[in-house]
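First, one chain by itself in structure tokens, the form predicted alone.
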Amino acid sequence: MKKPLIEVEGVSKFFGDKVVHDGIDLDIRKGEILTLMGGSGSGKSVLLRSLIGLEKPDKGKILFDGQDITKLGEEQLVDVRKRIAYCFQYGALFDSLTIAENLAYPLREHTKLTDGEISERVHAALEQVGLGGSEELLPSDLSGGMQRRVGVARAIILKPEVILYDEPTTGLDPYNTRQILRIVLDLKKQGVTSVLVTHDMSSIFAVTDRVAFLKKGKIAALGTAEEIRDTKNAELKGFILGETM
């Protein structure tokens, strides 16, 4: 088996008294689509934040490609953050710029490209998430489905590694869901790695390779899709459930 590309060994995380993490261990392996799964509280979004180095752990690594993105200072994060991207859960889009700018902004602020080329990567970025000639609109002309393809847009638009999705499709309707399902196996396909946190079942086994199941500070169980959906822990069936009925 190849090298994971994120290697998560013994992170623990603390909020004053509250332990969120309590040595968690995960390998993520490149090209997979990886859920992190969990109730509330359950430190889902923390470690998904962490991965970019947006949360410090207290104690543990975290090793992206080999490097320990824990010791890393902001300046050291940014080459971090061109490989990995990280997909707000409402998009998080500059309301007063327009669809392209808000895509072009990383552009400019972290390649070389010429306004020609940056404007051939905004409209590939938007067709690939279903919204061509949407380049003049402002945010606010957008439902908010299509605002969240086009924050997914605007994560693709370096062309990283890795995409990291917090609940990516949390309130859409199913149409909307289903656009944003196709984009993540498109990308998959393309060899991107993928860690998603959300609540949707449905999403969850449409999509995933894998699932970590977080409960009190640990991995209470790690799976395939497949090996999670059937499981026979008595505790994991009922989340599930509990979330699907």
Given for the second form:
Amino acid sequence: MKKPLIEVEGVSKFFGDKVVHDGIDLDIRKGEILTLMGGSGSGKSVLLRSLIGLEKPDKGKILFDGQDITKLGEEQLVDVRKRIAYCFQYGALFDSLTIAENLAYPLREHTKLTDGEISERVHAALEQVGLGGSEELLPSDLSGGMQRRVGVARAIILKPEVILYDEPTTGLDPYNTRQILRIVLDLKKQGVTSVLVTHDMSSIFAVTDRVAFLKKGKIAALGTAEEIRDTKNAELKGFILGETM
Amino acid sequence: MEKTKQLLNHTSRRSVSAMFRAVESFGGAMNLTYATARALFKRPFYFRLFLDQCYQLGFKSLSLTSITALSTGMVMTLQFGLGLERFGGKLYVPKIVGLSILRELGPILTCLMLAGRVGSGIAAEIGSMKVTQQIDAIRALGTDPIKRIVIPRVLAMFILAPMCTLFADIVGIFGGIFIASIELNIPASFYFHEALVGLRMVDFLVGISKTFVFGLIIGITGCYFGLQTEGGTQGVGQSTTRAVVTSSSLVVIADFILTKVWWIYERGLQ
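How about the form predicted in complex with the partner chain, since we already have the form predicted alone?
Full assembly next; the chain just shown is listed first.
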């Protein structure tokens, strides 16, 4: 069996007295779409942030391609962050830069491409998320859903191996939700590994390969989308049906 | 009696917690200063961002600092003119006003104005970036917020605070010349000559050297409180207030310490 691309081993995280993660173990396989599911405050987003080094676990390891990223400093994490991209919940676009400048940002920082090549890549990325022609607009000129799609375009522009999505479809209209899910599936076809944090059940079962259910700081259930949907676990069933937190 | 006891307990608890917060903030700001100094000489360098901040923080503050200096020069000349005229000392007005502006009022008033305008602006801008996850985005995109956000602002303040002060000194002295010639019947050429001849290079250096430290204080404090922002728009407001209060207080405290250091040095020379 192939070695997982990301291995989370015994990760614990505390915020003061609050236990966010209590010895989490999780493998993420290359090319799969894994969804982290759980109630509010169950530590899904903290786990997602830990996978790119935005949060440091208090205990345990996170191995990316065999390298423990919890031991790396900000400078050493740069190489990891070129290979793992993060899509923020509300896009987190730089509001003082145009859309084109937002997308060009990682290219200017990490590549030696010419201005012409950067423009081409920016245009292609915007086309991919269905927002061609919006290069000169400011983030404030776009709707929330469009901003998130630009956030996805910025994340994929360096052609990362892994993309982490923090609630990519929460609060979006059906059109924008479909657009985001289409992008996730398109990227899967290109071999990109995706990890999603979401509460949106229809999204989970539409695109995901596996689902991890977080409860009380632990992975309470892990399985394929079908296994999770047809679960006999009363707690999980209650969560999916919206009867319990 | 019981209520007084409760009130005292509550007050002492709040005082202790405020003291802890102050110590924590001081430590955090020192850490940020150290990290900034370490990152300053490492690639990449964002020269364009630095120039942009020079324009935003320095050039755009010139009108405010100039109005303050002009008004100070004019008011001081009027006040000293009125006071010294009674003792026949009106002709000392240019020297006294020039000395006061160069050594003390130019630097301190300029930097207090900068602490208000620039310190609050930096804290609000960075705080807004923090609560909208733009600072996290800078990190997630493999770049360093200290290099992109902190260094351009701190460096701009380090260089622009003395520049603004120099400009304010000149404007302040010209304000004095203007009022002296209109209200005190002191000829402009006499005022200018007396103000320049009566001053030494060390008077200028005492004032301008302090502003490098004030600039650093304003830049670091604004960035520190901006980066510490939590909790949405309310948090941004709180950070902005803290940045202005802290940087203004630190500027005034540093002013006394630096003045004392210069005083010891000058006494040693005599």
